[in-house]
Every structure is written in C-alpha cells, then in structure tokens.
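Given as structure tokens, the chain that follows is alone and in the form predicted on its own.
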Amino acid sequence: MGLLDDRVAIVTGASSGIGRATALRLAGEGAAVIAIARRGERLKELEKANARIEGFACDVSDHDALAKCVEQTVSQHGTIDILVNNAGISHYERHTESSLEHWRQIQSVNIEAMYVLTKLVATHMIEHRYGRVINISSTQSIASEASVGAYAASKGAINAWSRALAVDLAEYGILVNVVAPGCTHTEMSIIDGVDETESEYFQKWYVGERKIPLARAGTAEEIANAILFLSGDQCTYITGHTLVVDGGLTVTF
C-alpha cells in the first residue's frame, strides 16, 4: 500500500531537478502523475522510469495547453487530487542591467502560470471537496542577494498568494502550502557553467564555515520528501504554511 494510492497528481517542471524527483516520489507512493515540462524526451525517460507517470509536453506559459492538460487528465482519471506547481526560471543580472522583458518572462513562468493552472485545477478539487496544492518557492523569498531581483520577487509573490489561496479554498477541504528550498543541487544551481553548490566560495562559506548548519547542499529527493508529506492524507491540519527546507541556512546570521 502506498501513501497516495488512487490519487491523481499534476507536477510541473517535471523534466529535471525537484520536479522530476517529485514525480517519481509521488508515483512511487501509488499516485497517477501527469508530468508537465517542455522537454519531451526527458518526459519519455520519466515514463519509462515509472509506468504511473504520464508526460505532457508544454510550456507552462501556454495557458491553452494547460487547459488541455487539465481537461485530458479529468477525462482519463476523473479528478485531480494533488497539484505541485514547481516550474520556474531565473535570469541572473544586476537591477540596472536587467530588462523588463526578463522581468515579465520570470513572472509569467514563476507566478502567472501557477495562478492559471491552479484556477483550472481548483474547480475540480472543489467539486470533490478535496485537494492538495503545493507551490514551490525558494529561500530567496525570505533572504535574498544581488542579481536575482525578479526571481526573488516572483517567489515572494508565491508565498503571499498561497496564504491567501489557503484561506480562499479552505471551506472546500483543499489545503494549500508552500515548500521553499534552499541551496539544492539541480540544473538551476549551475550558473554560467559553474555549479554554485560545488564552487570554492560555497565550499568555504556555506560548508566550511557552516553558513548552512548541516554543511551541505540539499538534494532534489529531500525536497520531494517534503512535498510528499504535504501531498497526502497524513497532512490534514496544515494550510497556508511555508515549509523551508534549507539545512538551516535561513536561521543563521
């Protein structure tokens, strides 16, 4: 018996990193998982890794494609129980060198797509009076740094919007929570060809000086474990919460 037997989940940004690990984790616990991502070949690999995973190739900024995905999912499975809004992008640039085009692109993928897909899915969750929505934010929404202003803004918006959404949907038995990962080893940790979690600076400051008390970067699988907890029936009295999964990074000076 799995924790998510007979549940139906949608996971965005599922072709790599946290999204991929989450799709595999939820499917491993018995859920039928619809994995959304742009890279079709990666989705085919996911489908081979677990037969409960079905790939749906699209860009989350394509709202018509999202509507089609939800329609197909409900037609095939009858409902949607779990939504993991994970897809995200970033551009690394100082404010005076940044562009409005990049700002809008980041907001479109990181928060607007979340709004659109959640609205589509919530209609079906309301009908069944059950749902789990998990939005993936970042510790950049809590304590930020230079060069990620647009990204930090989008992640802060996720936290605030999710709190309001949790209140909005509570009467229908729908729980809405946020997982905010810290330094996690994924494709997004590679900046200008360098994996920031393996850089000399990271190893000296975050590991050697224990800016991260656990003295290491997290893994996608560790973030997926937190998402799994918030996705199942073992989570019944938590909503509107931002769960920080960062090895202690944001509690240090």
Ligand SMILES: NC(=O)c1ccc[n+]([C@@H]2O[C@H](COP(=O)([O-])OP(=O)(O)OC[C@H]3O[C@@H](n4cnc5c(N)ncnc54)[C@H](OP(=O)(O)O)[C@@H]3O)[C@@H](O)[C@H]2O)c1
Given for the second form:
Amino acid sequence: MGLLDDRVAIVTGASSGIGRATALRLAGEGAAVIAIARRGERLKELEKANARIEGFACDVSDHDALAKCVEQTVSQHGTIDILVNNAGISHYERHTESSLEHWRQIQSVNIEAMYVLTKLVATHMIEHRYGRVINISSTQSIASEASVGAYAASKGAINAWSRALAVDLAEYGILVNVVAPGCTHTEMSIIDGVDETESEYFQKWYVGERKIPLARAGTAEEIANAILFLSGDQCTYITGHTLVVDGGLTVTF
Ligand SMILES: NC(=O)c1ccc[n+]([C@@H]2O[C@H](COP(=O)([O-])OP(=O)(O)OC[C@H]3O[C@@H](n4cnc5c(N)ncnc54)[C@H](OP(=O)(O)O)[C@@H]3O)[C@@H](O)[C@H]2O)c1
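In place of the form predicted on its own, the structure of the form predicted together with this ligand is requested.
Once more the chain from above appears, this time first in line as the rest of the complex follows.
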C-alpha cells in the first residue's frame, strides 16, 4: 500500500532536480504521475525508471500545450488529484544590467504558467471536491541577495498568490501550499558551469561558518519528501502555508 495509491498527479519541471525527485517519490507511493518538461529524452528515462510515470514534453509557457496535457490526463485517468507547480528558471544579473526580456521570461515560466495550469486543473479538482496544489517558490521569496531581482519577484508572487488561492479553493476541499527550498543541489545550482554549492564561498560561509545551521546544501529528495507530505491525506488541515526547507538558512543572521 502506497500513500498515494489511485491518485493522479501532474508535476512540472520533472526532467531534473526537484521535479524529477518528486515525480519518482509520488510514483513510488502509487500515484500515476504526468511529468512535464521540455527535454523529452529525460522524460523517457523517467518513464523507464517507474512505469507509473508518463512524460508530456512541452514548454510551460505554451498555454495550448498545457490545456492539451490536462485534457489528455483527464480523459485517460478521470481526474487530477495533485498538482506540483515546480518548473522554474533564473537569470543572475544586477538590476542595472538586467533586461525586461529576462524579467518577462522569468515571470512567464515561474508564475504565469503556474496560474494557467492551476486554473485548468482546478476545474477538475472542484468537480471531485478534492485537490492538493503544491507550488515551489524559494527562500529568495523571503530573504535576498544581489542579482536575483526578477527571480525573487516571481517567487514572492508565488507565496502571496498561493495564500489567496488557498482561500479561494478551500470550500471545494482543495488545499494549496508552497514549498520554499533553500540551497539545493540540482542543475540550478550550477551557474556558468560552476557548482555554487562546491564554491570556496559556499564552503566557507554556508558550511564552515554555519550560515546554514545544518552545514550543507539540501538534496532534491529532501525537498520531494516535503512535497509528498503536502500531496497526500496525511495533510488535511494545512492550507495557504509556505513550508521552508532550507537546513535553517533563513533563521540565521
Ligand atoms: N536548486 C535550488 O537551490 C532551488 C532553490 C530554491 C528554489 N528552487 C526552485 O525549485 C524548482 C526546481 O528547480 P531545480 O533546482 O530542480 O532546478 P533544475 O534541475 O534546473 O530543474 C528545473 C526544471 O524546470 C524545467 N523547466 C524550465 N523551464 C521550463 C519551461 N519553459 N517549460 C517546461 N519546463 C521547464 C526544466 O526542464 P526542461 O529544461 O527539460 O524544460 C527542469 O526540469 C524551481 O522552481 C526553482 O526555482 C530551486
């Protein structure tokens, strides 16, 4: 018996990192998982890793493709119980050198696609009076550093929008929560070819000086465990919450 037997989930950004770990974790607990990302070959590998995973290759900023994915999922599986909005991108650039094009691209992938897909999926969750929506933001939504303005704006929007959505959808039995990861070892932690979690600065300050009290980066699987908790029936009285999973990073000065 799995925690998610007979549940149907959509996970975006499932070709690597947190999304991949989440697709495997949810499928491992018995859910049928529709895994969305652009890199189709990566999704094929996921399908091979667990037969309950089905890839759907598309760009989340292609709204017609998202509608097709939802339509196809509902016609094959009857409904959608769990939605994990995880796909995300970042550009590191200081405000003065930043571009409106990058700003728009980040908002389009990180928050607009989330809005569009959740609207499509919510219709079916409302019909079944059941749903779990988990949106992935970041500790950059509550604390900041240089060069992440557009990304931080998108992640702050996720926290605020998810709280409002939780209130809107509560009467239908739909719970909406956010997971805000801290420094997590994934492809996103490789910036300009350098794994920032292995940089001298990270090792000295975050690990050596324990800016992260647990003195290491998190793993994608640790974030997936938090997402799993908010995805199932062990979570029945939490909604509108932002669960920070950061090894203590944001509680330190
Ligand atoms: N790693 C961290 O330290 C960290 C910290 C806080 C928050 N987060 C958040 O966690 C989420 C997952 O990131 P990650 O760390 O796992 O990074 P990752 O390994 O780079 O994964 C990002 C995923 O998003 C997908 N994606 C990006 N643009 C897309 C698009 N236009 N359409 C469809 N899929 C798209 C990528 O797939 P394709 O390239 O195949 O499309 C990939 O599967 C993101 O929202 C990120 O902001 C990460």
